[in-house]
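The chain that follows stands alone, in the form predicted on its own, written as structure tokens.
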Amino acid sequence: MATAGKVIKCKAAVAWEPNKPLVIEEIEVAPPEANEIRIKVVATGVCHTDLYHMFEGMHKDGFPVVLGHEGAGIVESTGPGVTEFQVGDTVIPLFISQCRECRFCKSPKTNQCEKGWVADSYDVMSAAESRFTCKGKKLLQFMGTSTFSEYTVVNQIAVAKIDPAAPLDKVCLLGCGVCTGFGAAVNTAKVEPGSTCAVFGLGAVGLAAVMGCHNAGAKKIIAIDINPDKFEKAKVFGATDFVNPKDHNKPISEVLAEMTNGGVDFSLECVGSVAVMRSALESCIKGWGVSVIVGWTDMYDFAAKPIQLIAGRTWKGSVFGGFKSKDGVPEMVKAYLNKKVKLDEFVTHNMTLAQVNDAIELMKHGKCIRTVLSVSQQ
């Protein structure tokens, strides 16, 4: 292309400091160095951990930074030492990578990787080193993608190769969300046909959550949400049974004990509430109950009874479901092309990057499941 090897000038959503709306901003994106791949991102999804990076965590030293991390573009150029890659590849970069190398990526126990920017700046959700500036300041990378930008520099060993035929506007959404979800049930849960499961908090994780139990074969799916109106929702992707904990005058654990005879198989715990997390483990029967945290939060402890362990449960974490990321997502693509599992029923609003904030407050007030912001013509 005419721009390889050139700082491209684009448009991106800036965020300066923690909890301030988003700024337009005209940015540099400098050419990829070695091992590097400079992608223009054509849409990407609003995912809570960018609020959360925004509106919770807010870590000073977290800003300015282009939010963004569940994007998919085309390879604009590549640096040098990339062969994996050729310009004109549809792509979807990932905040978890995959190295290949070291000695997590070697492991079928695990998808952590040692490299890439949770290696030295887990706290900042951000590597030190990024290829933006803005009026002469350097702008962060979030989680090493920033899809908030009509160009982004990815490593890599943080980008899965896809099939072209995949609409991007739905298939961005395997850059986080769905994935998390989906394969928390199947890959970290291992949920088991004929089992009972409970997902607490139906947003875009949890209904992928949901999905992931009904394509494991459960046969009773209780989704779990403050908001009734996810219930129709939920009811899509697989869901049998419905609670509202605040029409009840007890622990969700007891009512949902009640339902299922002493506890369920499996619970998903979706919102990233240590309060929650809590009620998903004490919610799972003894003796085999599986319990696993898939919501994000770094800022609480959380606290359980040793007796609820010791009684035979157990409590699991999972990271962007337990996929190894280039190995996974382009697996997951297929999957959607052949209808095995469900995307543009995840989509809820359309907007464009200029809308970014307005995507933002929808979200913060739980009035869709799935934004996805059109970022560049493909």
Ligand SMILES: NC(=O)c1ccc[n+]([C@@H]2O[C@H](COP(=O)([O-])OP(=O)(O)OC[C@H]3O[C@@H](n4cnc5c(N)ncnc54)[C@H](O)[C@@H]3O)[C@@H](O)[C@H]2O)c1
Given for the second form:
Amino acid sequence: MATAGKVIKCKAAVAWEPNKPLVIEEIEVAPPEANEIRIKVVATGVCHTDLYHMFEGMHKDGFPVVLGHEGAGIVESTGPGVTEFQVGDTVIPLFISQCRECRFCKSPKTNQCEKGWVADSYDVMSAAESRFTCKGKKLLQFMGTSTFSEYTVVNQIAVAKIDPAAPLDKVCLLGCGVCTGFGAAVNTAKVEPGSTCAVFGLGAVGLAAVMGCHNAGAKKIIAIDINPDKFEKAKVFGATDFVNPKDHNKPISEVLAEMTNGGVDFSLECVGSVAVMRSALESCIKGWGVSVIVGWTDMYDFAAKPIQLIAGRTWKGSVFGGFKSKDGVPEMVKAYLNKKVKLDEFVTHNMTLAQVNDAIELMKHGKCIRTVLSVSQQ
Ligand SMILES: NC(=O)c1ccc[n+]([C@@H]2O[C@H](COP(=O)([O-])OP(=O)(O)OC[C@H]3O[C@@H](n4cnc5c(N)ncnc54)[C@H](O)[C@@H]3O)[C@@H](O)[C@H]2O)c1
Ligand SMILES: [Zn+2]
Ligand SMILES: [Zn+2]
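Next up, the form predicted in complex with the named molecule. The previous block was the form predicted on its own.
Entire complex below, previous chain first.
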């Protein structure tokens, strides 16, 4: 390609500081270095974790930054030492890497590769290094990916090659939200056939968890949200019962205990609130109940009574649904193409990168499940 080896000037949505609208700027994207790939981003979803960084976490060292971590695109050029990818490959950048060599990658128990951004920077949510500049300043690459940019550079250990037949404006959702929720149910909770489940929070992550419970054969799936507009969509993904905590004047765990003869077998927290995490734990049954934390926050400590765990409940957390990313994402793409998992139903809005602030507003006000932004022409 004519651009290989050269700096590319392109459009990106820059978050100069927390709590302010993003600004579409012309940025410079350096060529890929050793073992890196430069990707033309075609489509990206907007996930709540982008909003968390902007409006909730607001870590001062995490700006200026290019957000976005749920994208799909095409390889524009490759750096020295890259053999696994060719120009023109269809790919999904990964916010959690899979180097296949570290002790975590070698263990079947976890997807926490120690080579990725995640290894040392949960608060800043970016590595110190970046291939982006704008107006003479370095821009951070959010979660190592930065998909709110026409081009991005990612290490090859954090890229999945996918079936070129896959529609990128749908499979981009497998870069975060859908794998996260689905995998939390299937891989982390290990939902069993015939079981009873509760999912707290019905954004894309929670709805994907509902779909995971359904695909795993759960017989009762209770969908919980304070926004009742979400219930109709939850039914599409397999929810059987619907609870709005605002309709009850007792703790939600008591409501669920009454509905399920003592509590659910599996509960999944997909909100990012420490109070909801506690409710989700208390909603599962003593003896064998498993509660999984999926919602993202490191701002507050949580609390629970030790007896909850002493009595036999298990409390777990899940990043990216426990999927080993490079292996899991292409398999999920295949599952979508074979109609084993749904993706189209998550997309409630389509916009362009220039409309990213409108997409953020929709999510802030609970008016969308996922907005997919078209970033470049394929
Ligand atoms: N662990 C991971 O790897 C990972 C990956 C992606 C996203 N996340 C996190 O998952 C969470 C959900 O993301 P999303 O994109 O689906 O967000 P979203 O904003 O689309 O959905 C959140 C939902 O929670 C509901 N909610 C809010 N307060 C509630 C309450 N008290 N009880 C019940 N429901 C409540 C909202 O009405 C909304 O429907 C966020 O915290 C996000 O940061 C985690
Ligand atoms: Zn996300
Ligand atoms: Zn690794």
